[in-house]
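Starting off, we have a lone chain in the form predicted on its own, written out as structure tokens.
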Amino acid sequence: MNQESSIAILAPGLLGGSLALAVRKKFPLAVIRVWARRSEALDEVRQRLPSAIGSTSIAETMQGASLAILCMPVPHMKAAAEQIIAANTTPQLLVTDVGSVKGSVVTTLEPVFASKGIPFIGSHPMAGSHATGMAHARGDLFQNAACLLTPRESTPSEALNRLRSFWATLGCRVLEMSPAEHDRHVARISHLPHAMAVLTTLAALKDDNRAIPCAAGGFRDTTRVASGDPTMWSGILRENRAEVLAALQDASGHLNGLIELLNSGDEAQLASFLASAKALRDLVPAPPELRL
């Protein structure tokens, strides 16, 4: 089992938060050092995990960790990457992150790490909330969750072995894949289904929203995600544009489509074009704790 002796967490919002105590949990053992940026959010962390080393300084939060996780917006990791090479690590540090986009991350980041002889691979675990902060965090969150590692060829197979033992004992289910696959699947899974939850909602909504006491299920769960942060999914969106952007021109196509066979009345082939929907909704399996 991976037992990495200290783990320094790097902002403990839902993510870096949920991560603090399933460590505490999965890690008995390890010394858990979490940084942020405010001392009000340590008080936070304080309360929910009181074993936990907090601090305000990047450079004394990396004191002997032997894994670091970024979990802050990622246009704020490059920073948090040029303070942990100039504070006195150790040679075992492995460093990762947990941000929704890795093309950029990885290009932007990986170099810093390599200057100071630091592994750095990145890391997305398939978890997470509308809802954002310490206020909200969950030691199950990563239970059954995939987690996508983004290797290079370069990457030492010693280190990519500790994070798959890392997240595995968390309770995820491990896939690796390049940081491109990796933005191109997450666009159509993750960012284009919270599109697609925004523009819904504005069309339902913004021009009269008396509709609002009719909501019931449907329309909850289909906009659940248009009520996350929308400076973080901003930045989302930003990173992976082009992978977006290719995705929302596909989902245009669909949408043209429905339009036209709403228009010709033919009541076959909308039909045949829901059902064709339902069939591929339907590999899409359950989570493990749902299925029947």
Given for the second form:
2 protein chains.
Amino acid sequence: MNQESSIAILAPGLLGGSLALAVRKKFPLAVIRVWARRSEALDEVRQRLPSAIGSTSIAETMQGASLAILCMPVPHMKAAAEQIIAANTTPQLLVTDVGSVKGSVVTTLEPVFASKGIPFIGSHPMAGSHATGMAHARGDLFQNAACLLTPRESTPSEALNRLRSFWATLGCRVLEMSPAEHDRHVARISHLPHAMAVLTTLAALKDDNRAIPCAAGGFRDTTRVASGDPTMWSGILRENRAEVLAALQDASGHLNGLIELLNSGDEAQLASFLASAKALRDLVPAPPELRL
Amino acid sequence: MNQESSIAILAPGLLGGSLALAVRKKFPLAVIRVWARRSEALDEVRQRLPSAIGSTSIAETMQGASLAILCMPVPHMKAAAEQIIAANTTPQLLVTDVGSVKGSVVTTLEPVFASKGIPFIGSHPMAGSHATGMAHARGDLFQNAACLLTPRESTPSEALNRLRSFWATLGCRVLEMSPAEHDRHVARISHLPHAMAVLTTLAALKDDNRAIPCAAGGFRDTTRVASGDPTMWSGILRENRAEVLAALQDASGHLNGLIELLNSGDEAQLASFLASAKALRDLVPAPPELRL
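Go ahead and give the structure of the form predicted together with another copy of the chain, now that the form predicted on its own is out.
Now the complete complex, all chains and molecules, led by this one.
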């Protein structure tokens, strides 16, 4: 497939940087252009990927691009979109993003691009890390990750096919859903766990952190994502606020249920509460590298 | 040091089985006796560790033992203790356990052993897995794990020194604290995270599990321990109920705070809430194998 000949990656953070490395490997003939706000960020890109063409100008970065991928924080995407439509773009140009929310992103960006006849389809590769920046970028970050595409009824099928093919070539399992479905699912499977890791950390250590030397793998795993970037995550939680609040209310209901069960001392009921969670957790496939 | 010449391990589950494998490696000359309730469990032990002497009789297992380690679930420990004091034991015998709670264990078992002049000191190696049983036992499970010892004022220092030396020989970082301190710290660093993983799983998937294919590393890590054995964990949460309830109440307070922050839309406050958790989480050392 590999039909994309010139790929523009806007903002080389952990995701954009990993994307540049992955594209280099899977699309060996493609021209890779990377835009960054700061020229220091481009120096980092050149160190990891000398063949990438860096620029701090969006107009320059868009030259000849058949595919552009917005990798900056969601609040900065609209300004980037406006610069893209003001630039000289090819008739083949297809634009996507890698933002963690889709309802607001698609609603905001699609009309901007549509005004110039450029198709925009939201993407959300379910890959990342609590670490940030090009320094932690990894070319295999997308291998076996789910990538959620959020086309709309108006999305041209040729553009959707190209985008499917792009992510599949990077090794992703491509799933499709509406922007609203995306935001509901991701609130539950990503934003809620992030919030719960934060709450676990605070409840465990805020008043008294002397338990830290006792920590083992359970605490480390359960709270790992709480080390994520607070500014990025406050943006994500706010953008998906309604769905995140619904998930947190459910968590609060289950928490009150657990407190009641512990107060009642009914151990069989408590075991069955824990068993219902185990049954659900056991449905989640192990990561491919650990599958037997 | 390696002064223990004959070590009795009672109940070869994940911890007891891993202990047998670790003792074999670090105390190559010691006799290892393993007691199990079912003879099928002893067959599993013989497969992994042919040199272990298995028995379904506690009296037989105690023959010649200088150290006995109770690895059964906490509710079964008292009955085992009573069989130990009824057996023919050596004057060197020191008894410990690996239970996840210490207040109730020490209060219950110490007088039983004291009635025969046998020193008992609680141990809690902070090692384990969501998997259970001898089949998942690993000889390196204790390497670099914290092991919390809970001596009392009356504990003979010679016995405490021997127990310290035993766990250190297995590769543990030995920490000492009172049974009450243990239960407070472990409620925060182990039992709370377990409960939160259960709540996260239920809030994410109970009403609608269609988000499962979207799951990535964040969900997997945050909820991994929710796959733990429900019966074992309901016992642990019940045994440490007061401290677990206090930790869950704190989590509930932080959860309500987060819901308020999201409702208020104050993104700077939300970012600072997330940053306070990140600062605490960043204090937790990475596991030794990942340290740079």
